[in-house]
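The form predicted alone is given below as one chain in structure tokens.
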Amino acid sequence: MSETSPRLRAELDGVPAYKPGKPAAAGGPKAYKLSSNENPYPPLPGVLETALAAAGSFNRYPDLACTALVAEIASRFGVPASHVATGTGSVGVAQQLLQSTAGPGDEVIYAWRSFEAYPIITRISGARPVEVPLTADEGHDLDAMAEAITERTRLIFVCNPNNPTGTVIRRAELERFLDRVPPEVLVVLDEAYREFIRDTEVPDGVELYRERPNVCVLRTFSKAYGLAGLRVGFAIAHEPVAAALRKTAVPFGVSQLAQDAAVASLRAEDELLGRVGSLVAERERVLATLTGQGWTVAETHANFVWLRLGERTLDFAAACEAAGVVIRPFAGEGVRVTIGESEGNDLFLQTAAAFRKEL
């Protein structure tokens, strides 16, 4: 047998594998995973009962088009069909993205950190990570992104609220970095927690979007909507960028349960609103408890708290692992805790007391 391997693309060697929020383990006592920013509830009223008639028809391929899904999005937000574009979460549209942006040679800004998935899918495409250092208080620091754009950048995520820190970016410094950035970069707006903000400073992207055709707006329904398992999100843009999202979409990607199931969602939002306005007060009250303790928290405005421990961050990791909560750790960092059900909430915070007096 020859021991010569296929050739693979040498961009490959410098992609870091994507690590998922660590599950908590089974078989042993009951364990809180907060590590994936899931939503604790379950599915919506009726989500279910959809979710479980499609799956009678699994022998058959799903709607290519997304057709129903697509009016239900567009009306739900007040744009063109032809300005709606869905995917396999939203980190598979930003992936479809890139695909129609940035090859070879190309740039892509981000602010750093911010969602993991960026340089990952930037080296994949082949085009070039621009990583920019989030300010002192946890946020983007737009006029360093703005000054970062070159004749090479084609395309700038803005992560808001930024994962994992939870900060914003509210509508003036927004508008004003919109201002800034040429009309053919593509500016992507990431949305992913939009539903759990509640400062009216901060814009809603759709509305930015109208009135520019260089802005696209990602959206998902794993978070707030509980659908992470099912894999659908979505991208309201301009018809240019989002007839090429279309074109570069895997062929049947959604599958027709993940496509009734969002629709079914879209249709149960008081339910969800009720839901949503549940975990921001248990936010408030786990950010509350925790800057009595002494930390200093970064002003969250998603369904996660921040954080930053340095050398520290495996250690604190490992003593909630101990307690019975998984947390999401990025070594050398920090560490992102998702608000989840209150008895693991509490255990997260009655750790965080602890490990504050050793500091």
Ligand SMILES: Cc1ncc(COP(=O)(O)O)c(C=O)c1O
Second form
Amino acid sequence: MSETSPRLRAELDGVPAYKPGKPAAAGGPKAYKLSSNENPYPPLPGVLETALAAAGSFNRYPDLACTALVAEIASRFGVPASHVATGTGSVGVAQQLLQSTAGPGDEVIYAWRSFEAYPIITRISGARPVEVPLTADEGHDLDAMAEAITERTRLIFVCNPNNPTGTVIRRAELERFLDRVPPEVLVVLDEAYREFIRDTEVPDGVELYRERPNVCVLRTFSKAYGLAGLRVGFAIAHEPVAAALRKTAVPFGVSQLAQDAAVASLRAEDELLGRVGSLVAERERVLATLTGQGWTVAETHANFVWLRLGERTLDFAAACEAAGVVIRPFAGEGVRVTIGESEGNDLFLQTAAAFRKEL
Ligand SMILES: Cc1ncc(COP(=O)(O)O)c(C=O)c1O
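Show the form predicted together with the named molecule, please, the one above being the form predicted alone.
Every chain and every other molecule in the complex is listed next, the one we just looked at coming first.
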């Protein structure tokens, strides 16, 4: 066998591996998976039936253009169908946005720490990641991000609420930032957790996109809508960005199961958003309990909480795991804990209370 391996792109050498949230341990006492910001509720019966019906024809390719889903999204958000582009989860769409805008020699700006796929997909594109540290209160430093823009900047991710800290950017601050971004630079408002926001000062990106051709909004069916396993997300963007997304899409990437389940989910939105309301109530309970225990917790607007534990991060994650709760540690920084079933949240809170006493 030859010693020489095929030549691969040098950019891949610097690409960190995506770390998925650890699964809950199989067997033994019940364990709770609070590590991937998933929706703990099982599929709605109607949505499940729709998906199962679609499964009956998976010998056929899906609808390439996701026609019914695009039409449903367009009518739900009051945008032209030509401004809607779907993909294999919103991370798939984010990767298409990079393929459409950036390559070697270009720069991509985002806050750090933020969604861990940003550095991965940026490096894969060949562009240089420009990471702007979060502020002391765990939010985006939009002034520093605006100052980081150069002639080489092609795309800026703004994660609102931010994963993993849960912090939000409010209307006036976001508009001031958008006013500073040159029109040829694409701003991607990643709103994966939009449905969990209750603060009316946080703008809906879809309203901001309407007047701004360089703003693209990313949404997903994975979180509030509970379809993480089906892989479907979408962007709302003006032409020519939306057209570029259609060109860069993996042909037939979104399965018919996912398309039909997403349409059914939009039609069952009231029921699904009712569940989101229960998760928001749980979030508030978890936050209040943590604060009562003496923790300083970032003000979260998503379906997770962030505890900055520094060097105790992995110890805390191990304590949670021993108690039957799997959370998401970022070694040396902190832990992100998804709001799940109340029993799982309670186990996490009990662990947090005991750990706090040791600090
Ligand atoms: C901020 C953010 N954007 C996008 C995604 C991607 O979600 P999906 O690809 O499942 O739509 C996630 C998932 O964790 C996320 O946290």
